[in-house]
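Listed next as C-alpha cells is one chain, alone, in the form predicted on its own.
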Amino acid sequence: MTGKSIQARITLHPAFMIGAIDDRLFGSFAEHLGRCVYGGLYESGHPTADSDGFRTDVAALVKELGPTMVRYPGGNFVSGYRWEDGVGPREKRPARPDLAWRSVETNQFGTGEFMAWCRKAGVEPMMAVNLGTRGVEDAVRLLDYCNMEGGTELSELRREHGSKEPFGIKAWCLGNEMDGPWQIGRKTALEYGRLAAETAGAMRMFDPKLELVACGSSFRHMESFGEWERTVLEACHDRVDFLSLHSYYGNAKNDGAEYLSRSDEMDAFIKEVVAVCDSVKARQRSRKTVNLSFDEWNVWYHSHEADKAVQPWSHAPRLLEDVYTAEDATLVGGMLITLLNNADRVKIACLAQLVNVIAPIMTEPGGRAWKQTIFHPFALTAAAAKGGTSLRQSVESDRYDAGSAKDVPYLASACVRSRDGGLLVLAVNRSQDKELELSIQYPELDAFGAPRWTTLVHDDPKAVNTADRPNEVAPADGGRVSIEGDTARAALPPRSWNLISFARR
C-alpha cells in the first residue's frame, strides 16, 4: 500500500476460522474493594433499592452492558477473606480490616447476596477462594457451602441461611495473583502449584465438573514471568482447566498513538502464555489443553494520585474510581478486538470491575447513575459478538511507530460471523489526526443487505462522560459503508473505534 493517505485492508473468508465465542469473554469482575459492592451494587437505603438493598438503577445498566460472568469476591482481598463472616443474619456479622485494601469490611454483603444478585441480573458467578491465609479444608468447605443440596452441616447451613437450593457454581479461581509481593499469604511457584494442586484435587472429588482456573503471573512485567507459569501448570497441569492472566495499561506518558498500541501488547502477552501452557502439554505428554482466563483487564492509571490521599481503615472509601476519557474508550474498543482474535484460546475474560472501581459504571452515594465512555465498546461488543465465531483475517495496514512501539498497524481489527449468520468488523483506527481507509473483501457479501456502522470518536480525546453529561461521549451512526462487488470501503475517523455489521438479507 502506498501514498499518502492512510489505508488498511481486511481479506476473510467464511471457512477460515480462529474459534467459537465463549460468551464468558464478556465477563466482569466484583470486589470488595472501594465503592464497587457498597454504593455500587448494594446501598440498602438508595431510593432505587429493591428489598434485597440492591441499587436497581445500577442493574439496569449492568443488564445494558451485557455481562455474562461475574468473578467475586477478590482479587486482592479474598486472600484474606473469611467467607463465614459474610453469611448469616446480618445483625451477627463481623466487621473487619481488610488489609489488601486497609479498609473496613462490614461484611453485610457476601456470597448468599452476591448470589441472589447474580441471579437477579442473569449472570454467572465466579467464585475465587482464598489461598493466601486460608487453604485446602476452606475451600472445599466454601465449595460444601454452596454446592451441595444438603445433608451436611454446611448445606444445612445454607438452607438455613435461606438458600434452599445449592447455588451451583461451576467456575473458581484458586487464588488470587500470588506471586505479587502485595499478596497476602504470597507464595513461591512451587509452594503454590503444589497449593493449587492439592486444592483443585479436593474440590474435584467433590465434583469433577468444576472448571478450575491456577493463578498465572500477576502482569507480564513480573520479574518471574514465565517461570511462574511453568513451574506452577507442572505442578497442576491436568487438575486445573484455565491459566488466569491479569493486565491494565495507562497513558501516563500521554502519547496517545502509543496507548492506542498497548492492545499489540495484550495480544503478545496472550501468546506468550499460550506458549508456555502447550509447552508444559508437551512436556508432560498430556491431551489436556489449558485454556486462558483473562480475568483482570481493564486501563488504570488515573486515580493514581487521589487513591494516595484516601485515609485507612474508613469503610467503602472512593479507591480506584478512574474517571474515563473518549482515548481509553479507544482501547478498551482494541483490547475486545485482541480478545475476539484470541477466542480459540481466551474462553473467560472479566472487565475489571463493574461499578465504581475502574468500571464502566459510576455512581453517586444516593444518587445517579451514568455510563462511562469504556461502557459502550464493551456493550456493543458483547451484544454483537455473543454465540459468533472469531475469522482469521489476512490484514494489509500502513504502519507507524510512537515511542516504545514500534512498526504498530494504524488498524487493529477483529471480524465475526455473528450467530444469525451475519458479520461483524470491528475495528480502531490508531491515527491521531488522518482518517484511515479500510477495504474488507469478503466473498459472500452480495448476501448481506446494507451495513450499519456504529463509531465512538469525539474531537476531544480526553473527554469524559458525567452525572451531568452522561452522553458526552457515546456511539453515533458512521455514515455509509459503499460496497462493490465482494468489498466494502469505509473511511474510519481518528482515534476512533467501529462496529461495521453485515447482516443476511
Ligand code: AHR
Contents of the next structure:
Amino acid sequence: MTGKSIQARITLHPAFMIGAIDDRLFGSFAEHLGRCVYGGLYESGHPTADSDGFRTDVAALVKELGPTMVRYPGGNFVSGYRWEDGVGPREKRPARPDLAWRSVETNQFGTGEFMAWCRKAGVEPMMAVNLGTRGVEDAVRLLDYCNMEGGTELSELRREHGSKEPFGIKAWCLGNEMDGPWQIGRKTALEYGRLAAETAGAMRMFDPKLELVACGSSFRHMESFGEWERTVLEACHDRVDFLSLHSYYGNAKNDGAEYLSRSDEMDAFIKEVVAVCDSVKARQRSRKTVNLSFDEWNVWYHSHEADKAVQPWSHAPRLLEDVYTAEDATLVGGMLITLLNNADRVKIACLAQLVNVIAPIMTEPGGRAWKQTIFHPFALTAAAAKGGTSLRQSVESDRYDAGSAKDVPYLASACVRSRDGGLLVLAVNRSQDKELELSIQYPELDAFGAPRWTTLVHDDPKAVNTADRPNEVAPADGGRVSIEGDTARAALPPRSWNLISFARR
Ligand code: AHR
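Next up, the form predicted together with this ligand. The previous block was the form predicted on its own.
Complete assembly follows, chain above in first position.
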C-alpha cells in the first residue's frame, strides 16, 4: 500500500479465532511499595475511608477501571516479606525495614486486609510467596493460614483473626523476578528451578487444583533470557501452570514513533517465551501446556530521576509516581492489543500497578483521587472485551522506520467477537502526523447497528491528567464510521487509540 495518506486493511471472519479471552487478562498489581497500599488502597484517616480504613474514592475508581484479579504483596517486596508480621491485632504488628525499596513497612495492612479489600472490590487475589529469604515450608504455612478450613494451628489463627471462612486463593506466584541481581535472595536458574519445583510439589500436595506461576526472566533484555526459562522449566514444567513475563517501556529518547512500536516488541517477547515453553514440553514428552502470566506490564520511566532523591527508611514515600502522558496511554492501549492477540497463551496479565505507583489511579494524601491517562484504554478494553473471543486478522498496513524500530506497521489492531455477539475493533494509529485510513471487512457487517467509535487522543502527546485537570486526556466520540456492504471505514487520527464497537441489531 502506498500513496500520500496512510492506509490499512483488516479482513476478518467470525470462524477464524485466536481463542477465548480469559477475564484475568485484565488483572492489576498492588505491591507494598511507596504509596500503593498506604495512601492508595488504605488510608484510615481519609474522609472517604470505610470501617476497614479502605479509601472508597479509590475503590470507586477501581470498580470503573475493572480489574478482575490483583497480584499481591510484591514484586521485589515479597522476597523479604514475613507474612506473619501482617496478621493479627494491629497494635502488635512490628514495623520492619523493607530492603527492596529501603522503606519502613508498618504491617498495618497485611493478608487479611488484602483479602477483605479484594472481596469489597470484587476481584480475585493472586498471592505471591517469598522464595527470596524463605522457602517451601513458609509457602505451605501461608497456604495453610489462607486456605485450610480449620483444625490446624494456622487456620485456627486466621479464624481467631476474624476470617472464619478460608480465603480460597487459587492463583499463586512462586517468588518474584528471581533472576534479578536486585532481588533479595536472587538465585541461579538451577537453584530457582529446583526450589520452584519443590515448592510447587508441596503446595500441590495441599491442593492439586492450585494455579502456580513460576518466574520467567525479569525482562527480555536480561542476558540469561531464554536460557533462564528453559532451565527453570526443565526443573518444574509439569508442576506449574504458568511462566511469568514482565515488561516496562519508556520514551526517554523522546521518539514517539519508535516508542509506539514497543507493543510489537512485547508481542515478540510473548512468542519467544511460548517457544521455550513448548520446546520444554516437547523434550519432556509432556501432555501439559504451560501458559503465560504477563504479571507486570506498563510504561515506567518518568519517575526514575525523582526516585533517586527519595530519602531511605521513611514510610510510604513517593516512589515510582509516574505521571502519564497521552502518548503513554496510546502505548498502553497498544500493549492491551498485544495481549488480546495472544489470548490463546496469555491467560493472566497484570497492569503494574494499581494506585500511585506506576498506576492508572493517583491520590493526594487526605485528598482527591483521579484517573491518569492510561486508565482509559484499560477500562474501555476490559469493559468491552471481557468474556469475548479474540479473532484472527489478516492485516495489510503501510509501514515506517523509527530509530531502532524497522518496518513497523502504522496500524496495531486486535479484533474481538464480544460476549453478546458484536464485533470490537481496537486500533492504534502509530503515525505521529498522519491520519490512517482504516478499512475493516467482516461478513454481514451491514446487519449490525451503527457502530460506536471511541477515541483517545490529544493535540499534545505530552498532555497529562492532574488533580486539578483530571479530564485533560479523556475518551471522546471518534465520529462517523461509514459502512458499505461488509466493509467499514474510519480515518484514525495520528497518535490515537481507538475502540470501534459494532453491536448486533
Ligand atoms: O512494579 C515495580 C517493580 O518492578 C516490582 O517490584 C518488580 O517485580 C519489578 O522489577
